[in-house]
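Here you get one chain, nothing else, as structure tokens; it is the form predicted on its own.
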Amino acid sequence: MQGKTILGHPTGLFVLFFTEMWERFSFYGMRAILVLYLTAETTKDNPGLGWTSKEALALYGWYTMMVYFMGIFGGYIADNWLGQKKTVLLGGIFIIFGQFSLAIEGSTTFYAGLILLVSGVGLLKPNISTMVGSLYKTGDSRRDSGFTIFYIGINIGAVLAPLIVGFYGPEVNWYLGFSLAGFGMILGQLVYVFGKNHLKGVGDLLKHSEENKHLLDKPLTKIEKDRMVVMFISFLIVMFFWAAYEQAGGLMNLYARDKIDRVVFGWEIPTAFFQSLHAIYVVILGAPMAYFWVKWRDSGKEASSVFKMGVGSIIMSLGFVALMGAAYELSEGALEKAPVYWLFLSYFLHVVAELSLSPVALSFITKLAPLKYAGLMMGTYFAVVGLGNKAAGLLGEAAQDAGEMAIFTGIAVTSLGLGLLVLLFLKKLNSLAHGAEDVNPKVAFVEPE
């Protein structure tokens, strides 16, 4: 008998959808105002810390790297001690305390808040994604679209956060902004706790499952080792992608503030509002792109995860070509600030690239990773995302000396080269996956009673 579903997907997907939506509200609210808070003048009515742009970008890079790097430990804790379900709950609690710690003035509470946030996201982020994969059996064709739906949830939170936190933080009070992000995480925890009945048997500690105990001591097979190779290559693609993408919170944030004409129809768009553009585009384009890839696959064309990652890298390069256009117009000297349409175009292309790569990569990891290492491998994936974030910070720092045009050009060329390289070796990479993405039309989800 077919279990309960919503839009053809397990109900548990939507419990995780709303939990992650509010966690991302918390994260992107913090992300939208952190650099702005650090660099704001100390003499204003709503004083910041008065750091230089270079100092702020350095901390931003370390913070975003460690947030994701802690996923390795979060995955290990889930695999060996708590299971994904309990680890996600613990991570949410850490995030709540972290946000409210930032809302208390003082350097001690500021750094304590950052540490709590890093720990909380490290516990929650990889394990909630692993739980999404656990909702689908091997061969279920709905897994990729399920991750896209989950990804839309992430980005609804990312849309709301810069609009709400990004307004109240800079315009009213920074500490109120941090508090609002904390209240968002409280809502996420409530959804998770009250929706636990739809997650029975999902995210439990593997060691406690009698039928799975034998997996923990069994060595990896040749197929599993080959799949691990593909997985680690995909990690490299992901790292380079996020090094480019995460310019949004650092270099592109400052570029929008200082060098983009943000006045539209007589209204100046607040800088932090641009942090919502990515997420708005994801919410609008997520379902159409998922539909496109399903139709593309059904027509018999190449639609493997590795292929999509290569395409995503190439499209990312085009987004930075748009930013090169903005930098070129400024270099000509005819304009004091570049037209805002370059920024809108760049963000649009970045999101098309993101939807071709990021939710696909999340789904791909759950297909390739050996069951006993599921949490650890997802944690490693997010650690790689963290390395990309740190690289993004370093590139942002370099732009303070080398100039934006040099950085935008370098990222565009590197992303294009990486994408072409992936497509060149596509056949070999797909063979190493050993049919991990093969679809079994007989597989159906049955929700536990």
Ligand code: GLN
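Rigid core here is just the name for the largest C-alpha set that superposes within 1.5 Å across the two forms. Positions refer to the first chain, counted from 1. Because the structure is predicted, anything quoted here is derived from the model rather than measured. Compared with the form predicted in complex with the named molecule:
- Positional change of residue 270 between these two forms reaches 2 Å or more at the C-alpha, relative to the superposed core.
- The Cα shift for residue 396 between these two forms, taken after rigid core superposition, is 2 angstroms or larger.
- Positional change of residue 331 between these two forms reaches 2 Å or more at the C-alpha, relative to the superposed core.
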Contents of the next structure:
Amino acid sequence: MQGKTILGHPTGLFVLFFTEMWERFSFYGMRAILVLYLTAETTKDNPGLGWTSKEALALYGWYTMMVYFMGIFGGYIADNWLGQKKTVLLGGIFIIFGQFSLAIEGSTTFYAGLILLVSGVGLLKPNISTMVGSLYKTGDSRRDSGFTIFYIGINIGAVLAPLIVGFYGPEVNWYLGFSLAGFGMILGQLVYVFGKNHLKGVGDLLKHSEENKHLLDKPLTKIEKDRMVVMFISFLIVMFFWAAYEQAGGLMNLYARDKIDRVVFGWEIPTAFFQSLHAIYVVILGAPMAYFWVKWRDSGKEASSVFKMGVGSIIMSLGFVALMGAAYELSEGALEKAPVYWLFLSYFLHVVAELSLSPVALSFITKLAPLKYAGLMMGTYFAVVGLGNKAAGLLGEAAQDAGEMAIFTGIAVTSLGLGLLVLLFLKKLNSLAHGAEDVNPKVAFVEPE
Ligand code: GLN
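Right, the form predicted on its own is done; let's see the coordinates for the form predicted in complex with the named molecule.
Now the complete complex, all chains and molecules, led by this one.
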């Protein structure tokens, strides 16, 4: 039976789309104001905590790492105790309490809020991603485009958050900002709870059901082990990728502020605008890129996930070549600040790279992971993202001594090298996946009863 679909995808995809859109609104909203709140003077009308930039950035670094790192525990809990569906619900509750805890003045509520958020995102983020994969049967060719649609939802939340939370927090009241982030998550929970009928049979606990007992007791087969190997290699690519990409919030942010001429038609683009640029590009480019890859595959060309990840790495490298262009123009000495088009071009290339790699990697994991470790593997993926975030901060710090040109060049060369290595070993890597990506377009989607 062909279940109900929207845009050719199961309705459940859109339940997860809007849930995650609001969760990301909450996440990116809070993230947009955290450092500003920490460093705002205590004597102002809307007083902050008066921390130094260094202290604030250190906390920020730990927070952005931990928030993803906790995905390992979120995945483990889903596999072993709750199933993904309930774990996502629990995560959402933690996040709501976390945001409102931040919205109450005081250091106890502040730290309690951070701990609740780190745990909540750890419970929710990997598991909602795994659930997207579970909407599609093995071999269903719509899985990758489903992940791209989901990814667009993520980024709509990410575009809106800095505009709303990022405005009301600093301009009106920090605690109102955190509350708005909390309300965002409440909306996400409502979508999830009211949409649960479209998620029947998706994200349930495998462990205790009799019919799945055989899956859990058995040791991994050779094929499953090989697939784990490809997955761990993908993790490595992903870690470098996010270490490069997340320069946006740190080094590239400061570079935009201090070394780029942001005046366009007589108006100076605020530095903070560039923090939304990734997400804006994803929303604009998401559908055309997905379309491009489908056409590419249908014309019989190489379109494995590993290939796309390699290509993503190479395009990321080009994004840093664009930044090298800016640094080069400055080093010539004729200009005081570099032209802004380098920055637009660099962000554009980062997003083309991201769309080749990130939704693809999420989808790939759901194809490769043994069912009993589905949550844990997705959790490990996000833990790796967390390490990438931390590495990004360390690279940014290193730039303070080494100079931007050295760091931009280092990242460009490393991403290029990694991408080329992947393409060089493509056959071998694909063979280790043992046909996990074989597409059988005749497989019809069956909405779970
Ligand atoms: N921007 C995406 C999100 O928030 C990617 C995050 C990640 O995987 N680093 O989900």
